[in-house]
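To begin, one chain is listed below as structure tokens, in the form predicted alone.
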Amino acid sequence: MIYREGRAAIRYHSKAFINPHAKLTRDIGTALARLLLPKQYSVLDPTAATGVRGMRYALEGDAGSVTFLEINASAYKDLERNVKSIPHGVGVRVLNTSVQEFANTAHEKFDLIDLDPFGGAAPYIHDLLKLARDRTAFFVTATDTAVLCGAHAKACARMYDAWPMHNVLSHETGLRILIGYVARTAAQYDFGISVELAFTYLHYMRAMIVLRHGAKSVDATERELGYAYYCRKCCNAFYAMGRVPERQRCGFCGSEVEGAGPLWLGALKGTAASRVLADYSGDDDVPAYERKFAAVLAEEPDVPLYYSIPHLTKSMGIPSVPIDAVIDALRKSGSLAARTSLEASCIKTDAEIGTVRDAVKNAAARRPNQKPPV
């Protein structure tokens, strides 16, 4: 079978792994390294299957060699082939063999590491940090959903060190949860991080991340931790900097809160990520549902949380109202508000719980046939 994907064709057998959802990351992957690294950058891609990843990087994205890593067999088999395509100006390396073996007997460092396992991304962080340096950008995938949104909490305490949560807000606090295991691992060998993207997407998340050495660099990236709250009564969402998390209740209505973390408070997206997102949501190549995905996640706001309409709505005690109205209400009180890509039916904004819920008053009140809210 050939699955084409870019300049990349790529030949597998049945039982080979190939995830063509997966299309939109290597994409804006590919065009964020042009972007962000110098021609002629080293790539390592380390959970390799059949190459897609790493092929169009040398393909697409200007780099000057790429080394392939594969522990299965089989799929090892359709990597060699598949590697042939690349043209003998790039580098290429085809090693069957394990991540871990290989961190800890190779000697150099890359300028990009790529990470896509099959499941969780913690336990590659370790290994894979060896072969950085400063600036070396850091992309990693997670496909262990669940375990970040807090369907399985106890895995994820074990796994990401870090408590999530099962709510409307899982979906961004599981984001920041592998953002701010990336964080703490990094620190261990004196990096900072800088996020140049993240996201969530179908079964995935993706931080796309840049390295930078040196205590400073540390100890900014420190100050970026710490934990987010959510009230199911009102629905406030809110967050405390630090490491030590604190009891808190809901400043709006006084209830007990649900607490994640320790988790990445910063920023989610870099000036490269808004050039990308802008090219990518304009072109007529694209899908047009990956179009409107890129879209939504270059207008959104850049702050933590969101706010979820329907269970403000119903916290109110109100029929539903447009996202749009609310929007627009919060965008005239002088806010910043967009939809967000992480969840439906959701927006962010950097207004507090009592502005979101008057705004929500005032697009109740502008539908026709309406009572006012009280």
Ligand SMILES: C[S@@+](CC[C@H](N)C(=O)[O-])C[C@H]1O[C@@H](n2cnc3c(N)ncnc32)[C@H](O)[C@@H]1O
The other form holds:
Amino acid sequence: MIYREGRAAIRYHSKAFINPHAKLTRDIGTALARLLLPKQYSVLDPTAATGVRGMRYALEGDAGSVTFLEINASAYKDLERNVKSIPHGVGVRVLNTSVQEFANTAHEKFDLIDLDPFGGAAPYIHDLLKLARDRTAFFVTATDTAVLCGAHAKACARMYDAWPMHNVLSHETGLRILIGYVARTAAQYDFGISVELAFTYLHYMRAMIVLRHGAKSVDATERELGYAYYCRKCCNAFYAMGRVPERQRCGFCGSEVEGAGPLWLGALKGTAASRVLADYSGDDDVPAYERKFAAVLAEEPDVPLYYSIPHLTKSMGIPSVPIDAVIDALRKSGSLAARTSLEASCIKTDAEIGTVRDAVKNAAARRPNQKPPV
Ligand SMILES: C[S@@+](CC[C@H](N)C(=O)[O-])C[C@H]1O[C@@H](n2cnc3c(N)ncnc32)[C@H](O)[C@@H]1O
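Since we've got the form predicted alone here, give me the form predicted in complex with this ligand too.
Let us now look at the entire complex, which starts with that chain.
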């Protein structure tokens, strides 16, 4: 069977090894690498399967060399055949080995490492960091979203050494736990991190990180770690920086809150990512739902956490309100506000809970024939 994506044509025997739904991560990864890295950069595709990811860096992303690793013998056969279509100018190496074996025997560093395993990312991070240097682009996918989003909290504590949330915020807290884990592990190798772009899409989470070597970067990264909190009573979502979790009560209604962390509280979008998302959301060759996703991701304010409008109206005892009317009211009051790509019916804003509840009230009051809000 043949699968075509970008300039790559892939032969594969088993559908288990090719995931068309991950095309968006490969599209954005290829475009971002072109902006972030010098020409002729070296790539490690450590969990390569058919090789589509590494091939796209070679065929579309200006890579000078690509090393493919694949542990499974039958996937490796497809991989070996597929990479033959890469032009001779690009250095290609294909190894039927594991990440762990390679990382502990190779004496080289890569400009870009793009991890895309089945399930969790955590078991690979330590080994892959051994293959990084200053400014390596470290792109990580995780599909163990049930773990990161708190459906299996103890598994999250074991794998990522962080406590998750299982509520409306769990997509963002899961994503930030993944990044926080990379940040804390990278610190052991004397790397700080910055996030070029991070998002959740369908069944996976994706963090596109740049590593920076040195104590100053590690210290700066440490300052971006902390804990997230959620109040089920009034829907307040807030966070606190620092390595030690605080016992928190809701600053708005005084109720006990749920906490998650440690997790990354820094930015989720860099300047290169904004350009990539603007191009992607305007590209007519991209399917409409992917363009829409990229447009929402581009527009959402880069602030931690978000508010669910249905949860808020329920907590306030009023009928539903249009989300755009709440966004409008917040913007009129001088706040940043937009829908979030992380959860349907939710908004990101720099406004605090009191202002958000006022905006919901305003939106409700502007609806004809509505019971006045309490
Ligand atoms: C989700 S697939 C990769 C998909 C591919 N990156 C893409 O974009 O289509 C994960 C692959 O990692 C391979 N794998 C699993 N454990 C591995 C290990 N320890 N070292 C190297 N490859 C591994 C699996 O055999 C599988 O082919």
